[in-house]
Structure formats: structure tokens, C-alpha cells
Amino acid sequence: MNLGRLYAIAFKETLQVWRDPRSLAIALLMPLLQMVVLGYGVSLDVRRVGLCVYDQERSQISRELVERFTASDWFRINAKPPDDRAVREAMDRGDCAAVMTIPVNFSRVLAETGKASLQTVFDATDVNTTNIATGYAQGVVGMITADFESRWAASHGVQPPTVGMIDLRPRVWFNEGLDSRNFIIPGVVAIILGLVGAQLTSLTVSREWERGTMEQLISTPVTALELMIGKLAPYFMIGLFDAAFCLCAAAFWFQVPFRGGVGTLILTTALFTLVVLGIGYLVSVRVRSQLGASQIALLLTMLPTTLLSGFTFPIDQMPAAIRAVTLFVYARYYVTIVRAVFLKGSTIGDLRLPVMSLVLFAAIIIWIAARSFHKRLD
């Protein structure tokens, strides 16, 4: 390998980068456009579900009902509907995604037994939204109910029932607020770097089959090795870049908690940017069209990244058979390193398995993208 020429094509790709406001913008501009964008416009929490109260008795007792659910930040009143027709309408409108419906005789049944029943009415057409928000009413009901019962005990002189009651006091470690921001922002790292990094380096050899200086390139005594090194260096160094962006943006921008070695994010971030350059490589060599290059490296990058990495969709609740595809989907591995080296603080020895599965997929990934490249124009 001939450091001279490695230089001279690093250096010629470099200058191709700079001198093409295309190149610049998917590697300066897309990176803080995505976290923008991913950061918060992407969220699974669940806060404000929109509440029509039918409150068919205004007592105090069915006003205290109301306050208790709307004094957290779960729920907010949108409508207070005086009949069921007005209920209907305003769930078609989409005013409010769940209805409570206070009975006429609720407060008596309530003095006379303790317990009274409590109507609610979901909205599902958003499944996530509704599994979560009716969590949240059983939550403040099951509060409320024994709140009421130990009064309803008071009040008739009687003990309340405490046989056989379970005290449950969950503890929740690595993410404390249940905040989803530290869930998605690192998982957004990896989507980011394979989109930028696959992008730009589609772009790298179909870019001279197109303006027909591949024949230039291939009279050069330059070796095949020498040219794709040459050729990834740069883009490898704006890949480094940009990744100390986006986590830097996690960590300081997004409050994402940083719990983990900066030692062990740069090797997996080394790691995942070579595996990403390598396929965009490859794909360049394969297709000789700049548009065409960049759509399959799009293909082979973003949407496995996306759906099947663990980002969106929890790999555990996938199909058996999905599940096994996913063990093909190298960002699946960078995901759960980041994560983990964000929130549990774990090191190189706690992640071996993903960690190794980075290193045989660059290597793998590399080694074809070096025997791709011929030296001939057929």
C-alpha cells in the first residue's frame, strides 16, 4: 500500500466534498435537522389525554371524582357534554379521547355499599394512546376506590378490610422518570449516522462512472485498496463528527443521562460507522447511478434501522421469525450498545456480544466492499 497515493485520493475526495453543497448539506445540515425532528416530534409518553366528563349528578362527591382525575397531569377536561348525544358527538369530532360517565345515583350507592360503578369510554382507533391512557384511569380509580372505601369504613364504625391487600412499591431503575425522550434521542444516533454515512459514500465511485473520469481513475497504478481507504477516510472522519454532534446534542441539548465511558461509545461509534461507509461503498461500486445508489443505500440502511433495530418496535414482542431476521440488522447491536452506555452505564465486558457482532459485521462488510472494485470498465 503506497501512503502517497492513499493521500492523493483522500485528499481528491475531500475537496470533492467540499466543492458539492449536496455532499455538505446530508453532512452537516441532516444531522441537526434530524435530531431536531426526531428529538421531539418522536415521543411514546402519554400526558393531557383529552377527557368529556358526563357528570349525570353534580354532587360534590362526583366534582371530587372529576378533580381527582384531572389533578395529575394525565388527563384534561376538553367538554363537559350535557346528554349522551352530546357524548357521541363530541367522541366523533375527536374532542376528547375517553368519556366518564358519573351515574344519576352514584353518591348514594356510594354511602349505602361503598362501592358504586364508574363508566369510561375510550376512543381506540389510536390502540397506543388508549392501552396507555386506560392504565392511567385504572390507576387513579383503583386510588380513588380505596380512598372512598376507607371512608365509607370510618363513617359506619367498621374496620377496613385489610386481609389478603398487597402493598406494591415498584422501583425503576436506568430511566427513573419513565421519560421516553431517554428511550428515543439515542436510538436516533444510529439512525443518523447510517442515513448520513450510507448517503454520502453511495455517492463515491458511481459519482465517476457518471462524469466519466472512471477512466482516469483505473490508467492510476492505484490499487483497489488504496482506493476505497482513500475514498472512506473522509467520509469516515465526518461520520466521527457528526456522531460526537448527535451525542453531545443527547447529552447536553436533551438532558439524556450520560451514565457510561466515552472509551466505550467511540469504539462501538467507530465500529458502526465502518459497517455504514462499507455498505455505501459497496452499493456505489455495484450501481452506476448516482440517483440509483443512493435510493438502495437508503433502502439498506433506513428502513432496517428504523423497524427492525429496536428503535420503534421492541425486538422481544416481534414474531420468532422476524426476530431472527433482526440478528442480521447490524444497527440492532450499535442501538442496544448506545442505550446501555446512556442509561445502565455499561462497559466494553458488559456488551461482548454486541460489540463482537459490530466487529464481524465491519470486517465481513469491509472485506467485500475491498474485493468489489475492479480495475476495468466492463
Second form
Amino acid sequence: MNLGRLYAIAFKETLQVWRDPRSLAIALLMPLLQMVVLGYGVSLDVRRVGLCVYDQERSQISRELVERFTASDWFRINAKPPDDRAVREAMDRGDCAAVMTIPVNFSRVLAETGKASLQTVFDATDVNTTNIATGYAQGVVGMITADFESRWAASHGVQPPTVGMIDLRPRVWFNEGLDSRNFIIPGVVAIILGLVGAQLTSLTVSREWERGTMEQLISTPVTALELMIGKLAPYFMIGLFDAAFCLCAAAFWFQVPFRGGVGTLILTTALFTLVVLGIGYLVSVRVRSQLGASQIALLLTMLPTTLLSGFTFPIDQMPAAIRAVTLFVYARYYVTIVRAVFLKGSTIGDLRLPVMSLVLFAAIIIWIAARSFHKRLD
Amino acid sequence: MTDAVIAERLTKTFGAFTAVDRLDLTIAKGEIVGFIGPNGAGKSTTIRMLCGLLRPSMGRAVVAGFDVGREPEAVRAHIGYMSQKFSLYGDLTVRENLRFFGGLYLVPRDQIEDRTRDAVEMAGLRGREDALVRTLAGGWKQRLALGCAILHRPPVLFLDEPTSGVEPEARRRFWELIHRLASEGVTILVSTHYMDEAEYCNRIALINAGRLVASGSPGELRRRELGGVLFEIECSAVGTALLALKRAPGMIDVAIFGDKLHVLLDNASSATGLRPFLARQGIDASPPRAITASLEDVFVQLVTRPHDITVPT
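Now the other one: the form predicted in complex with the partner chain, given that the block above is the form predicted on its own.
Everything in the complex follows now, all chains and molecules, and the chain you saw is the first one.
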């Protein structure tokens, strides 16, 4: 390995990125754009679910019921249709995600039997929202029921039932506001790094093949290792720069609580960048056209990172077979690490498993990449 | 070691296709050898094998004292190569390209400045050091590529069709540079499909369909390889005349050269019968005129021979 040749390659590569508007845009604009789109656009929170209330009774109790629903942040009353047909129409038009029907004799039945039913119909085309909204509705109704019970007991001069009631008092840690943004944004950093790092490097070797400069390059005494390290060095710096930008945006702009050590983050980010660059380089060596290389790099980084890294869909909820596949999705380790460092303040020691996995991935991929380039045309 | 390049039974096959077939070639130090043949004859493949870019399927080659199969890196450090396709970086300036290749060839720091200046001078690019290479015209690009290829002062230079697509005046200037380098002791193998350029070489190697068909100085080849006397005929219907002449008495070979016919006869006396012979076929022709063979004549003559009578070098 000769440092002079390494420097010559790295310098040339830097000049080329600097003069290529497309590469420059990927390096500098893409992170900004992605951060805005993903940071603001992706949210898993279900709030203010549109609710139609078909109040057939219009009694004091029914009004109280409706108020309880509006008082929670979970629902917002969209419409109060006057009849069955209007209910159906509101649902069809998509005005509301749920319809609650309070029957005509609701309060009478409740007073006489101590039991009454409340029908709520959900539009389950959006399964996720429906699941969450059902839970919310049950919560609201549960609170109302408890109130009614104690009121009923007081008016009849008996003790409210206490036996068998377990009072669950949940406290959430690390993301106290249950804000999904705090969960998503650290993952966005992984997406952006994967995208930028692999996209840029996927062009670096294929471009030389396409433009015919490779033949000249491999006729010189430069070694395959010098070529790889020299070519990756500028992209490594760009990757770290982009990562720093994204992580700062996460902490300062999106106000994701940052509780861990900066050193831990830098080290693991550098590791992840190595993996991503290694993949980009490997693709670039194998696929000799720029377009093909960039498409395959996209497929290898974006897709598994968005779907299988736990960025949006929790890994432990996946079927066993898919869970096994995620073990090879290198991004999942970085997503886990960034989240833990941000929200929990975890240290390298706490994170040794994912960190070691990243080290392993980096070593294997760089090794394969280094070995897959041959200074020959055949 | 006096010979700069030695190839012995050098062979390259791609699947069932034999691109280079048992090629023997020896180039002495300081010699300019022109590698001549039509497109697809195997010139580039041979040069790439000699540069260590392609692995020979059979045979061996020694360049600058190093075996291309076993010590390709040592070979690369001692050669300069210009590939057929222009292969400098268009998005880098003249100076940046030179610095880049200087860096790759580990040109000593205290000499890089001088050598860069020499190369710029040689390419005629003084004052345009900071121009992006893609903005240069063909001739300048080629000379700059040559400048990059010799930055490390290699003893052996391989130039693969360096003048293709370059205008005649620039081609002439390019050949002057090649001669200057050879006079400094550099061994040069240069391929071309311009027959006229062969005259610039000390020696030419004619290659066709992967086989070396002849080798020698331009004069030698013209004298030795033709095996007959050459005449030129002008006539009305060149195509019909060509077919008719094949059956003419004393005819060895006939070929079209532009709008004329070149006929190779066993002896000069056969020439007188040609005009009446054509007239009997209804073709009006000029009297045959004896001409000196060009290398093109030699080449045409050689490649139309059956392959197994390869001329020894």
C-alpha cells in the first residue's frame, strides 16, 4: 500500500464529485430533502380520529358521553348525522373513520338494568388506525363506566364495587410523550446514510468502466486495495458530514431528546458508513454500468432499511421467517443503536451486541469488496 | 536482456473465438514497431495481453524483462499504455490529469513539476493547463494522453491506435513525438489501421485474424512478400473487370484499389495480354502501368493467401 497513490486517487475522486452536479446533489441536497420529508411526513401516531356521532336519544347522559369523547385528544367529532342514511353516506365519503350510535333508549336501559350497549362502527380499510382507535374508544368508555358506576352506587347508598379491580398505572420511559417522531427520526438517519453512501459509491467504479478510464487506470501500478481505499475515503468523509448534519437536525431541529454520548454515536456511525460504502463499492465493481449500479444499490439499501430494519415496522412483530431475514439487514443494528443512544443514553457496553454485529458486517463486506476487484479486463 | 518485448506463441481465446493465435513477436530496445491489421484482427487483444490487462490463454510474453503472467505489476511499472478509447478524465483539467497519473506512477515530488511542464509543452497545451480536458480537440487530447503515459519515463510504450479519429496534421505531429521518444531509447509498439502510418515505423508486424502474417521493415516487406509484379489498370466497370481478370493468363491476384484495379502478375510479359483480354469481355481498359507496391498491396496479398503458408519473420 502506497500513500502517495492513495492520495492521488482520493484527490481525483474528490475533484470529480465536486464537479459532478448529480453527485453533489446526492451528497448535499438529498439529506436535507429526506430529513424534511421523512422527519415531517412519517408519523405513526393516531390522533384526532374522525368520529360521527348519531345520537338518537339526545339525553343528558348521551351528551355527557359525547363530551367525554371530544375531551380526549384521540377523537374529533366530525359530523352529527340526523339519520341512518346520513350515517352511511358519511362513512362512504370518508368523512369519519368511526360512527358511534347512541340508541334511543340508552339512558333508560342503563338506569333500569345497569347495563347498556353502545355501538361503534369502524372503517377498517385502514387496519392500523382502526386497531388503535378501538383501543382509544374502549379506554374512554371504560372511564365513563367507572364514573357511572360510582355515581350509581352513591345514589343507591351502596359502596362502589372494589373487588377484582386492578388499577393499571402505566408509565412510559424514554419517550415520555409517546411521540412517534422521537422513534422515527433516529431511524431516518440510517435511511439517509444508506441512500447517500451507497448511491454515491455505486457510481465510483462503474463510471470508470463506462467512460473507458478504467482501462488506463488498471494499466498503472495502482493496487486494488489502494484503489478501493482511495476511492472510498472522500465518500467516507461525505457520509460522516451528512450523518453529522442529520443527527444535529434530529437533536436540535426536531428536538429528539439526546441522552447518550457523542463519541458512541460517532463511532457507530462511522462503522455503519463503512458497511454502506462497502456495499456501494461492491455493487459498483460488479455492475459495470452506472444506471444499473445505482438501481441495485438502491435496492440493497433503501428497501431493507425502510421495511426490515425496524425503522417503521417493529421487528418483533414480524413472522419468524422474516425476523430471521432481518438478522442480515445491517441497518437494523444501526437503527437500534441510534435510537438507544438518543432516547436511552445507552453506552457502547450496553450496545455491544448490535455494535459487534456492525463490526462483523463492515469487516465481511469490505473484505469481499476488496477481493472482488481485479486489475484485469477478462 | 536486449529485447524489450518478447511474445512466444501468445494466444487469447474468448470462448470458441480465437482472437490471437500463437503470435510470436520480438521487439528490440529502441525500436518502433507498427502493428498493422484491419479492425478485429487482434491488435488490441495482443497489446492488452502485453500490458497484463488480459491473461494469455496460452504462450507467454516478457515485457521490459518481466513475465506478464507472473509479474504483471512489475510490467505495469515499466510500461506506458494508451488505450484505444480516449481514457483521460474529461472532468479534470490538463494539469490535474497529469498530476493524477504522476501520483499513480510515483513520480518523485521534485520532478513532477518539470515533467508536467514537459508533457504540457509536448502536447502543445501551454497556457491551457487549467482547461478541462473534455473541452480539448482530438489531437491535443491524444498528445496529452501520450504525455500522461510517459510521465514515469517508461522504457516500453504500447499505443493502441493512438491516431484514430485525429486529423492528418495532428497525426503527423504525433508521429514526430513517437520518433523523438524512440531516439531517447524508448521501445514502442504502436497499432494502427492507417497503412500510410506504417511507413513511419522501423518495422511492421502485419496481423490478420489473430495471426501474424508478416513482419519486417516497410521496404523489406514490399520487396519480399509480393511474389510477383504489380500493375495498375483503369477501366470502366471495375467490378466486372475484377471477376474477369481472375481468369486472365499469368494472374496471381487482383484487387480493387479505389476506382482502379491492382493486378499481380507472375511476370511483366503477361501484362501486354491484359487489355485485349478485357476487350474480349467487352470492358474498356487503360494499358497496364507498372507500379511500386504499397504496403496495402502487400497486406492484401498476404491476407488472401491460405493461412498455413505464414511467412517466417
